[in-house]
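In structure tokens, one chain follows: the form predicted alone.
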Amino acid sequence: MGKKYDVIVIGGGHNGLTAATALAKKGKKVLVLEKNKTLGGLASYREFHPDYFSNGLLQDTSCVRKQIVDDLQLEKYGLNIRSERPSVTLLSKNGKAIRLSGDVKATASEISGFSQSDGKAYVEYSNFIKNISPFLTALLNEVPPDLMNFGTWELLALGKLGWKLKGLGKKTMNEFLKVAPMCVADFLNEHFETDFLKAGICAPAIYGSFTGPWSSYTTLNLLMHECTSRVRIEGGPKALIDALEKAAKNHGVTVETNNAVQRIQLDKNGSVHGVVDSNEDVHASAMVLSTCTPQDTFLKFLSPNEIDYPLEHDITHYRSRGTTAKLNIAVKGNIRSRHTNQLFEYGRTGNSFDEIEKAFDAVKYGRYSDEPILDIHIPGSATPSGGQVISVLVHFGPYELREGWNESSRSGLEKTIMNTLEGYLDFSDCTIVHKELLTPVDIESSYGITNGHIYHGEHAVDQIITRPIPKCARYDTPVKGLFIGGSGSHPGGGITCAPGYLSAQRILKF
């Protein structure tokens, strides 16, 4: 029989560690159970080839909330955070490139080298993002109002949001209400004329979801990313996880790795009693916070007779169709960019809306794209032996490949990625030491993510406003004592720490 805790957190990723630290700071006795040997989840640092390390499946930390870092005092534990997001280089097929930086004037000046009109439009676009940020950040950084049990407090919460929306001013408010439901292609076509600029700006709107640039409400996805992408964490995901681990342990959190939760144990009244781990030990607690996917939480950790049919139905139909693969490349020697004199750290491909939509079309029919959209990360630091890692998120490749994921299909995708990548990077002065391809099926098995979906579920409007489903949108669930707080919860996926932090605030109300 294990010890008794106030809260047991399932999953030692960035959300799990954030929640555990926030709870322990308020005097709660917390246990974190992580099935893998290392902490971090999607942000975990691991060796994929001797002396070559992948710094997380996801590597964009620009959306980590600064207020959470401050509240948990993570800088005290070695985290270095800057209030300017990393620069991203947009890459075209014809050798042109535009660098989007946190400096709006410098970015606009660079864009003006291609189009004077687009340079001016970028300033206007940035001002629009700045103007709507107070409303969207309030929506995304707070526990959502209870839309299932409408009362006075819920009316006040909605009124507060409505007041912030009105506070944007009539012109900005009307513009936001007009563009939020639009497809991102229509939205950006109204402002810009350069194809690869529009394609590069739109990329975060369609990453990780079963959507293309012509899908409705993708503008809302873009605006949410733009309003929350505000920081740069030196050292990337590893630095964040290291600081969170130190903070958690300093506040007395018990962390156990290599210990998978087998099931959540309920008492005779159907309330949470604790969890059973991989050693069949029972750890007692009246509150359990799961940062795993909603499907694993309700359909794996609980028995079918322990949840009612409506809940089972809603979770079963929560959409999480993985469309993203990952290629890690270990190289020795000098990599060069075919587009810029200096090697970029972050690069995005996607020459036009039509090419991105064509890449997405393949997924609809169970195929991977012949010309995938690439999100390229090349960290500045070399390995101890002088090597380098190129990390590539690959869009679009379906979890449910028509022919099935086998050696032939894996080899075909890897060859396709490399053929596309070599249009942007010059490997002639280096040796490729090793390549590691993770298909969505591999991502599912390696990271425990249902269907290999990197965000624990699609960022569609119905799965953002009440994420993952209406009756669980405020982190507590129909199972008394069970809470959820992973990327499948409000405000969504990516490395943000927000679901973990907000779920902890909700738990503290009970």
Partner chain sequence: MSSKYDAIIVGGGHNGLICAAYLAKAGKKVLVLEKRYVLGGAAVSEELYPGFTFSVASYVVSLFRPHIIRELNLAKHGYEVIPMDCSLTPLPNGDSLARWGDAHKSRREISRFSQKDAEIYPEFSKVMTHMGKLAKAVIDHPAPDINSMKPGEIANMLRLGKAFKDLGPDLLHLNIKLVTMSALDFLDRWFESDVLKAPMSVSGIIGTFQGVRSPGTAYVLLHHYMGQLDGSFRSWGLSKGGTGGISIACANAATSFGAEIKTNAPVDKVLLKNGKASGVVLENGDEYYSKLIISNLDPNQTYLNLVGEEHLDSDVVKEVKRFKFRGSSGKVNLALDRAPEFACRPGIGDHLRGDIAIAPGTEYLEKAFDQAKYGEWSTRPYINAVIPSLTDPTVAPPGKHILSCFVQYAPYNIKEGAENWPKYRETFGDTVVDTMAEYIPGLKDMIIYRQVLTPWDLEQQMGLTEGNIFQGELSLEQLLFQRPLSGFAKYETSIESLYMCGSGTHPGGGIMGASGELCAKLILQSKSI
Second form
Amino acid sequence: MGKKYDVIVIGGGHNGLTAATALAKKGKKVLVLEKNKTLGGLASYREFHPDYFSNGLLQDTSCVRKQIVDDLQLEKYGLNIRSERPSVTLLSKNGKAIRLSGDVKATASEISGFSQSDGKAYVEYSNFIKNISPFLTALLNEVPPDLMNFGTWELLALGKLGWKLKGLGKKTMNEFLKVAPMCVADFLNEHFETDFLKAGICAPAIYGSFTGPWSSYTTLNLLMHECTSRVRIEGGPKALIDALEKAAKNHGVTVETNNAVQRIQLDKNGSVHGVVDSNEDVHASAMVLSTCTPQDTFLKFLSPNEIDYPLEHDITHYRSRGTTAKLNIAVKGNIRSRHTNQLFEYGRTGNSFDEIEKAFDAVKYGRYSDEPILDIHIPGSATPSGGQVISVLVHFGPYELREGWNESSRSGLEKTIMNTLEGYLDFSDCTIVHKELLTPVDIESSYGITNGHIYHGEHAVDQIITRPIPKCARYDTPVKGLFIGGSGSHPGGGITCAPGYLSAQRILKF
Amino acid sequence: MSSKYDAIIVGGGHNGLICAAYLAKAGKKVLVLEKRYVLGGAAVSEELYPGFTFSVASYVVSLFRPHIIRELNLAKHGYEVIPMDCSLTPLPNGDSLARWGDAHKSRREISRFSQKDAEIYPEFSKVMTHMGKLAKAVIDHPAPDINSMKPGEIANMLRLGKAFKDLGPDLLHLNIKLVTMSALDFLDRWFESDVLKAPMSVSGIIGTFQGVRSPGTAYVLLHHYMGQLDGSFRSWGLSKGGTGGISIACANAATSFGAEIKTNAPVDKVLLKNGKASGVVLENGDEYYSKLIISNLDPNQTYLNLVGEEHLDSDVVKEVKRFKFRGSSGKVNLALDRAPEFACRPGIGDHLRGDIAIAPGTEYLEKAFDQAKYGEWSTRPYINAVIPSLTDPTVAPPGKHILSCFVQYAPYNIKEGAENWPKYRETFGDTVVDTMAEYIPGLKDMIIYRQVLTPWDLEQQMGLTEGNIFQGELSLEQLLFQRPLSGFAKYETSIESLYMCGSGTHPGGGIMGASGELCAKLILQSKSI
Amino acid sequence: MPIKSPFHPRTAALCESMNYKEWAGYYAVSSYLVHHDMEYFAFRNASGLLDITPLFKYSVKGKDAARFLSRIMVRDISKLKIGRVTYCCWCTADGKVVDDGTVMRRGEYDFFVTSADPCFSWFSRFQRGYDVELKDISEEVAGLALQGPTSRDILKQITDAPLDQLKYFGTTEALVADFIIHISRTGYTGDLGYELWVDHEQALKLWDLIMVEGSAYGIRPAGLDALDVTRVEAGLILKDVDYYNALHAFIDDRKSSPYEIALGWAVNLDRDPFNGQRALRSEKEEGSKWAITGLVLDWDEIEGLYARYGLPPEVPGMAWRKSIPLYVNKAKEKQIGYATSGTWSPILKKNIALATIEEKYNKVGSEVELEFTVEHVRHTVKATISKTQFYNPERKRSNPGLKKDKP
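I would like to compare: after the form predicted alone, may I see the structure of the form predicted in complex with the partner chain?
Below: every chain and molecule of the assembly, starting with the one above.
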């Protein structure tokens, strides 16, 4: 049987589509198999109630890499991208709000309204981010160096990174080395005094990391986020996926939706032979790129005796404790912000480090937070029938809820979220048509991500340096012909397109 | 004006005394000035109640550098450490876990909770011992200076780089995990039994303001495995005559080489001449002059009290002020009228001659930490207890015993304010005794004397800022070339002729003696005196 | 503190020498008398009865038991017939030996495995995806080795099981008095012999029956010292002496592949993936670095060395286990390996040893030099490389009344 495809991509999410497009652009014959009926994975546009659509489980597209968009010429396919990240409104309990925009000066002056010194500090903080950016973006936007072998080339690659670090200048480098291992609370306390400002800035460092702001190394997460959150994509996830789909198809990628890969086939020597799809059809290919979670890739798609024990051990101990829930709310009428005159597009709650820390404490003991931290997205565009959608990422609700996810715990969580949300949004002028709560367990089942972890695995230092595990940190795996390139690969989760793109670059070298 | 010295060491803790001994051994004229009536700093023995000698603060010895014992001939000067064979973890349900030096005995014990864990235990030890080699390469040498391009520094970096490389890729990556993961997550890679993981994970949090789930706590697990590399089978032990015995041995060694030691001699300030340290002035006004001043105190005390902000660069002051202490532990020392028996294992046996960890579960430990995060002491704390009198009968009258309880968490900054600790001291002590009494029936009736030390007391009595027993948190950003300050991590300070040799310098923490030794050796190497 | 096996009340009463050692956390008799030679001769001429309870024992049951064990072991266990036993080893993913032991197939879905090290954790690591129940029965099942020419006759006195038909490496259930035991025709002496597996509760009864019936057949309780002589004669390797468990070996150089410890014959390469397959396949192609081989020391040279000091030749009083360098020539120009255990063979009247040697020097019949210390001075003696099996009596494999098996 002839091999029809050069590469089969498992998963048609943002990373799968990016990889497929990048590969096809270089002349590869590519097949994408997506188990759901819509493309996009965590960025997919889903009708959660008749006429009401949620624009992606993940809602932040500010970290999509501009250079990938350029390289794939996504603008040609209708993507409208701007080099300024969208504003995020930080909401405090006592009715105050600060808009963090891409414009440092404007933001600083807004902050000065609360605290002169914080306004000044924000400029310094932004400068620091700018200064360390060349190093961190080099780290995050390239195939990581090989840390499994130490030949001359590998040492050179490491040396190059070291040089980039030194290139920041002695002062910046020392400051970076000092703060990176710190807990984000200590780091931000050194700069700012306004509690809800600090909490709002720190929140992205905490998402999906199974830590609270008082945990060491969270500053590194924050710095990585700050250095890569750079762009605004009009239309959000849907626009991105639409453009990617068009680009992929235009480059000749075959895309099959509603077709779940059952397993990956290996030949007698243990090399990839192809995949078996949901109809038990075999698609032959010497290379398979899986953008599913590392756990599914190795533990579901391969037989137990096809991976050796150290690999299985590493994969089963790859930490991906899901802690995020999602609430989609369909409303009719006017929603008002209690804090701002205008309704915000992106809003973040969390009044202080302690409040976030306490919210996190709950998941350690298998409970959801009494007062969750909310990442609110209100796209603003009306549905065909004139309704609105509020999309809320909720931190923290554990995958392994001790009392179990059932009707009562679900409604308990929903109530808790609504209570919190109503402190920030005024629903009195509108009707709630429908609410859809996705617990981590629901996220796992609807999106096929292990433990419902929105980033395909925790953002923890060891899982950042060599993501997901050392043996697979450069997209190729111990199984010959099998590559991984989802959020569980470098540089990690969120809608960035980077793992897909970089894994494609790596495949092209084979 | 007194005679002129080559070096004056401010503070007679074990590091200061070791530093003094090395300098004196090299023929230098050395004076040690100790504020208290007794030597040892935190490694001190005191007869607080007639007949009972307490290791007031630090109570077990683990990583004391064996080459220091050899080079200073400390055995001759009275150094004697008796190894501990057992680690006992009593459980609230009346069961307990005891880990012994006898591998098969430990295997059978652990098997009661998880057979897989019991069998994987030696594999874990093997891996950790390998990584201990790396840690040894780190603690036995001065920290590398990443800013320097000097050949010596580059050689130092390459030496460390080689130690890393020699681990091979698998262990190298495990080392990354070890440095960055939480103790509990790291142990989860091997073990399933909470009963086992709890007492293992606590070794990652001792003295830190971290919980067993806090990232960055795993590497301290290494301490248990490094002893083997030092040539001793069991690395944990009790010093004869209390931990002060070690300090006395160091002091004896120092004086045997000609060093002068004065107690009851609190130093008020370091004297500066043209910005250079030239002597010290005591609180009573006495002045002593010397070519070098070496502070055994922590960075905060050294820079801000001994020198004073007014003599320092604002950048240095900023860095000193951001150096974190956050003491998290207290100590309750009890004199008992008989040997305490544990409900889980009645009788007085070898199971009591090791360390006893009140760590009945990882959630218990994490909850204890949660309270500390919000400014409360743990109502059910982690306690590491030893009964030194069972091993060393010289510390208590015949038939009487000492129960020494190291307690975590007792945050320095309680929400009522640190200065209010004295008000709550005895309530805190009651918490500890109540907790212990859950495992030792009748404990309360055995107590003849009780000493409670809060972090506030550790600060007041021993001069440990915020009561941090390691003279500063052992978090990554305060280790190696950043301990205590980036650019001043080679025992020198921003003040010419002023050096530091305490736990606040590399490698820091515990009764290791490495800081004092490395400081002295670097000074001698530089030929500055 | 070691624990006592269920036979301890009997073995302790008989152990005149008080000579014990620790074996896997148990008290184990080294020799019942002060010197072990009567026990050795019991193994070779009558029967010795040895407590082997300290071995680790596992029950593996379930639909996928054979597939599961095949995944773990270097042998294809799915080919093992019911009622048969195989000796083999199991490896890490890099093809390094973890441990060795026997696997007995008692039923289609029922296996019994013995090992020297605790292996429950290791086996259980591979359970995912297999319908199998793995149970550690080490502390439920006691073991006795009845080894020697009269062992069959003794057993026949206590059971009606078809022992005449039970072939070498066969296993059967047997009714003894009022209880069931398992008999496997296996052992560590390289002689006719059986290993008996019995529940703890029946252990003493079994011991007593055997001792009573055995008295007419020259039975003797035997300890580990005698066993050690027989196992070297039989060329059977010992973990932690002749090789190390790869999981516990501190450095990679201490790990061995099956090919390197003379267990290459047990490896079935061409089948479904199993632990170490890839590594073993390439080792098979590229050749191994080391080999375990037998050495026969030159007696005349030994005698000559002693004579130099005016001494009569001495033979070691018991089997030894220490690392002794092996050189390419008398000038010690190159060390090519090391002997790991050896003994004076009372039956062969030879000084024999097991050695790890660089594969390229491993040629039967060729001569090497082994360090040999006489009167505090390190000399060398000539040693001839031989097969590891020094002693292999026909009775080990033969069955009366059955057609003779080929050796």
